[in-house]
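Only one chain is shown below, in structure tokens, and it's the form predicted alone.
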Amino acid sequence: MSGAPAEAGGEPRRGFASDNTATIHPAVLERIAAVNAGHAFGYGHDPYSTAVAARVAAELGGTEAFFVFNGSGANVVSLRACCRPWQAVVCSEHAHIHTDESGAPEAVGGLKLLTVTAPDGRLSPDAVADLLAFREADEHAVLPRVLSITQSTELGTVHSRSAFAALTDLAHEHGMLVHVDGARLANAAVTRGVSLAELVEGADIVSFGGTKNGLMGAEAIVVLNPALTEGMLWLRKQSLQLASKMRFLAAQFDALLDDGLWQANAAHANGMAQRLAAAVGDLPGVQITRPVEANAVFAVIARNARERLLGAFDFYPWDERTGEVRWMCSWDTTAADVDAFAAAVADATAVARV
């Protein structure tokens, strides 16, 4: 037995549930194996981990990088580094820290989240300004301290560089810091045709995602504002995000930055999402609901069509009220995967109309 998730016939199951469900890139596995020799100091105190952390920081235009296990951990540690107990985080109503982290910012970080309406997932300076102007600061209300921007957003959209700059300028004018939740930062950079450093210019701290872009389970906190490095080592440990065998997290990022692998993986995932949208967008019974700007396709299909599809392919129902679903492409999604799924969508929606 290979241990691979399989259908009854033994073939590994493939689908469009999440880029978390994808395989690990072979180059990443090779790099992990390459450093799996001899002994090395733990907790990131070996020369290799230190060098890779410096490499990651430089790639994003930062001063230091800290490896952690997962995106929620990266977000919580980053936000804890920015906030005192009486301060709050401003974010989109769709932000992962608000909707999908089981209250971790509140439970682990003690952080109050102030949400802003963002119909397409993207924050607007006007909406943020309205929230900041809601009431004057006094001891009865938390003080907004951090603006958290998701890039790309939970709805598959990407902030433009001008919009991002307007948001960071607004935050800094109000004495706030800027955090970027970059679980899919690579996808956003490819969409905008810029480097990672250019994409996050103006931010203070970034959660740089690797797991959704071909890594096994590794994320990085990249500090762009040097003032935020103080206490970061302790916050990471206190938040249960310090890896003892750090070299194996470092190795993954080392591979990701070699030969533009981060860019190639993200470009492929984005391209497969475009291929899928083009294949199903004109089908009767399919309504694409969001701009396809990164590696996600959102659509509304009939409930009975959805149930037929879920029998053969994994994906997430997104909004039970409207029938909206999310189809996510990954670095290892193939053209054959997309074409087979598109044909299944066509069949399922045709049956649903009968």
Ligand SMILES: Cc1ncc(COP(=O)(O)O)c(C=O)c1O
Given for the second form:
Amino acid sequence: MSGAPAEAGGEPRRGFASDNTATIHPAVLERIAAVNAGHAFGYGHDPYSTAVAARVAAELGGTEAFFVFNGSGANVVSLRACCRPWQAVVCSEHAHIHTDESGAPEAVGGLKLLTVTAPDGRLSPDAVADLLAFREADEHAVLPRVLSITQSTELGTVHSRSAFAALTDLAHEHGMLVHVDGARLANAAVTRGVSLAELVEGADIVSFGGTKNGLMGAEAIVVLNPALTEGMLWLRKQSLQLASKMRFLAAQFDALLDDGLWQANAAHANGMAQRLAAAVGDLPGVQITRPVEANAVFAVIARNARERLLGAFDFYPWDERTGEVRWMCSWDTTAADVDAFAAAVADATAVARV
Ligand SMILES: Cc1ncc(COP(=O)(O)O)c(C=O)c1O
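Switch from the form predicted alone to the form predicted in complex with the ligand and print that structure.
All chains and molecules follow, beginning with the one already shown.
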């Protein structure tokens, strides 16, 4: 039985639905195969997993790293490490923890989320300050304890160096911690032209994504503030994010950090998004809605154009009210994929307009 999702009897399907529809980078698969020998203690208690975790932590300027299965898990475990039961998480209205984790922060972590408006997905220090100024702390309200910043954001934008610094300073002035949802951290680092450590400077804990950047399925929680390490092993296990065959998660990150693979994959995905935006941005039936700063293109197109396109390419509607759609590029999106899709967008939007 073939495992490739193909049209009946045809080529494997390709599309722009997400960066997790992509394949696994061959170097990652090779590394998994390379560590597939001999016996190793489970749960991260083998020398290889320990060494790779230390390597990941160092790459982000952190003190410890903990591998987990998925990004929602990384977020929930990280935020649980930050908050006591009466404390709350401040995040953007578009934050994945708020819109796309099925209430896991609330259900699994007992966490209250306080959202602020964030045009184009970027948190503004003013909006966060406004929320924090609304009310003096008392026992009737939750206490904001952690600011969660997504970098790059759910809307394909990137917080600038100055905005990120202003946000972390603001949080720390209010005695709060800073969490970074870095499901697409590499894409932001490439856009900003900085190392991963520079990008997260000022944060206390980071969900460092790998799955969307060529891994098979692994994320890492990187602790930068050593006070947050306490209990992390228990929180990870309790949150069902502890892998028993840990070496195979570690192997994926080991490959990702070798020879700048994280950078090359993210740079490629970002470049494909730029290519797509350039190809469709001037079409009369396409209105690009967000700055294209990472690997996503958001646009409004006519609904019948969308339906025509969906017959041949996968992608997600983003906002049914406005007809906004999301086109996501990944490490294995090719220039030919983009060009074929852009031509189809041109056809579909031209037909939709007549
Ligand atoms: C911003 C962001 N954070 C976290 C995640 C984690 O997702 P998952 O739990 O599917 O790995 C995603 C996935 O789409 C995301 O876009």
